[in-house]
Amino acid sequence: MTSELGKLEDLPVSYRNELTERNLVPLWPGLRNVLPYERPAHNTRPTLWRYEEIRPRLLQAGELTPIEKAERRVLVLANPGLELETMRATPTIYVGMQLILPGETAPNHRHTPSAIRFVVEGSGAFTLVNGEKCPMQKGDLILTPSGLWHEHGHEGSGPVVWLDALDLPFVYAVEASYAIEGPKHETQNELDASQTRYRRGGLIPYSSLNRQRAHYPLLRYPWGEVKDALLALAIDTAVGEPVQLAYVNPESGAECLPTLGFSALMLRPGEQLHPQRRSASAVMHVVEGHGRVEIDGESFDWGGADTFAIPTHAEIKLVNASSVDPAFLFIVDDAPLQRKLGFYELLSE
């Protein structure tokens, strides 16, 4: 910069009033607010939501509000830096904890935002996606992409809780967010594709080679297989390098969803990890273990099923507090959206 930019107060009041009356705004007084130099400004705060504090209040919601009055019984993890009522964990990522009780059905609908479900606790629940019945076990990732019909049910006993993550803030910001209700699903009388068609990496049904690639051929990613793959990868990963796997479309190798990315990270016993700084924002959810995270110098202790938000361009340090057991985290980020918009960056320290 060769000179200091002019301030709004430098302009005559009459001129400013004339602009306002005509829905005009001078750029230069506020230019650095929207286009800062060197590094973006952000209101997103490093924030940790403790599951031990969420769970009793979520169960209380089950007592206070029947599913018929809620449609989706969710407590939203709202970032205090982004105004709680906007329901954003980061500027582009919505995250909530959803509860379903035995015998309940969360009715069939579809919507423009893309969503995923990551199971936190319980068993016996399922998600139907375009008629494909996906069982819900702890740690399973289930996709409910934009425009696909989906409903949830519970045939077991005890509460089932899962983490919802959506690109809702982005879709809402471009004024494209809406939902449509539908009739109850007709269930296919077959196992979901995760149990039949895509059981091993690098192998797909031969018939897939002779047809147009499906947008979402795999809707459920079972945690048991992900965990086994992480443990195997750790053997061949150098100390200091992240043991991390990306969830991808098994036919194309691309991200599961067009706007959000998903990965699983393992911290070896006693490991301290400094992930490379990135332009993407993220939410991390603890699947197993306990430890500490430092985000832009702010420190949080985390345990099982806790969730924390990471702003864009943040410096991160992750520590596994156990010297005996590995820790596992599930990560949601907006890197696919940033890649498509052309400004995703891996940043030097």
Ligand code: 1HN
Second form
Amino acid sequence: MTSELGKLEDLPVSYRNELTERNLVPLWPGLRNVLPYERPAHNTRPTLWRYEEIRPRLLQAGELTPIEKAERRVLVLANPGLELETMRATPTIYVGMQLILPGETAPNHRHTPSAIRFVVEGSGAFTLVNGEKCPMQKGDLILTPSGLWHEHGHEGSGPVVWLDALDLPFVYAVEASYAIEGPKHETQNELDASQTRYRRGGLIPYSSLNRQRAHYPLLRYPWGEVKDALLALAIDTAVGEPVQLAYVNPESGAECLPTLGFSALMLRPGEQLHPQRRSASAVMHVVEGHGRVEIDGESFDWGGADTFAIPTHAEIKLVNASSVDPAFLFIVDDAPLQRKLGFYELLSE
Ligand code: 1HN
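Okay, that's the form predicted on its own, but what's the structure of the form predicted together with this ligand?
Below is the whole assembly, all chains and molecules, this chain first.
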């Protein structure tokens, strides 16, 4: 079925040179590289970043670089298989750990990539999204979708660290990534207004039925509610089935950003999970607990606030190492992007 294709060396040098001079390339010597059979080529490496390795260096950045010299004080979690300076955890997903210190502000801007914040430690910081003030508590998810103004501040004490996830590698690859600076926003609405309006799943403000659906009705998803919902779902979920909740738009039920998907996974005490292989790449971040992950046969131990990258089509196994306590993971994937492009797949073993 598969025939051996001609190689570049099979062609006369003079012919190859003629092609090169004219910016032409023969397809057949490289066809299997760009279109392999059965599984996509991938350079993304299963990689784990330990928070205990990141944290002291991020705090050091706080001493070395004033916020004015950084705008966003971030250490990027760069996949070693993807050229570090291109800032990709997976081919489509950027993740970084951002530090803000008491009294600091990170100035207002908006950009074409979509972003989220997931709070790792500390309290008292906030993000203004189009002027709406979203408080940041550990485990909260805050959306800053494409084109929305956002700036950060910190009114509390002690360092605050959060995980940023963006579709930047994808937007950059299509040469569409840029930002616009803006003046500081006056705070609009009530504090945390979207969370007040869309407090409970299944209940939306009545008036929203009479208008065009908002693209981003809910900006902040508090961790306390997610954790409670997972604990409740666990009671009703068969062993071996994932206890997993997707963060969605409360009006449409669709994923909350066009490109990236977000979910929270609970591993019950002692639970081992062997999720179905998927075509999407993903980044998992440990909210609570400790355990082990096997990604395409490579094994990593994980604990609080560690983060790991999962290539497309990877086989994974997740284990909660505690026989007493549940573990909780926050997951970012590019399934929404793949679905829109028509090639998202759940794969067989
Ligand atoms: C960005 O806007 C933020 O707003 C953080 O906090 C990280 C990385 C690349 C491009 C834009 C932020 C970012 C970013």
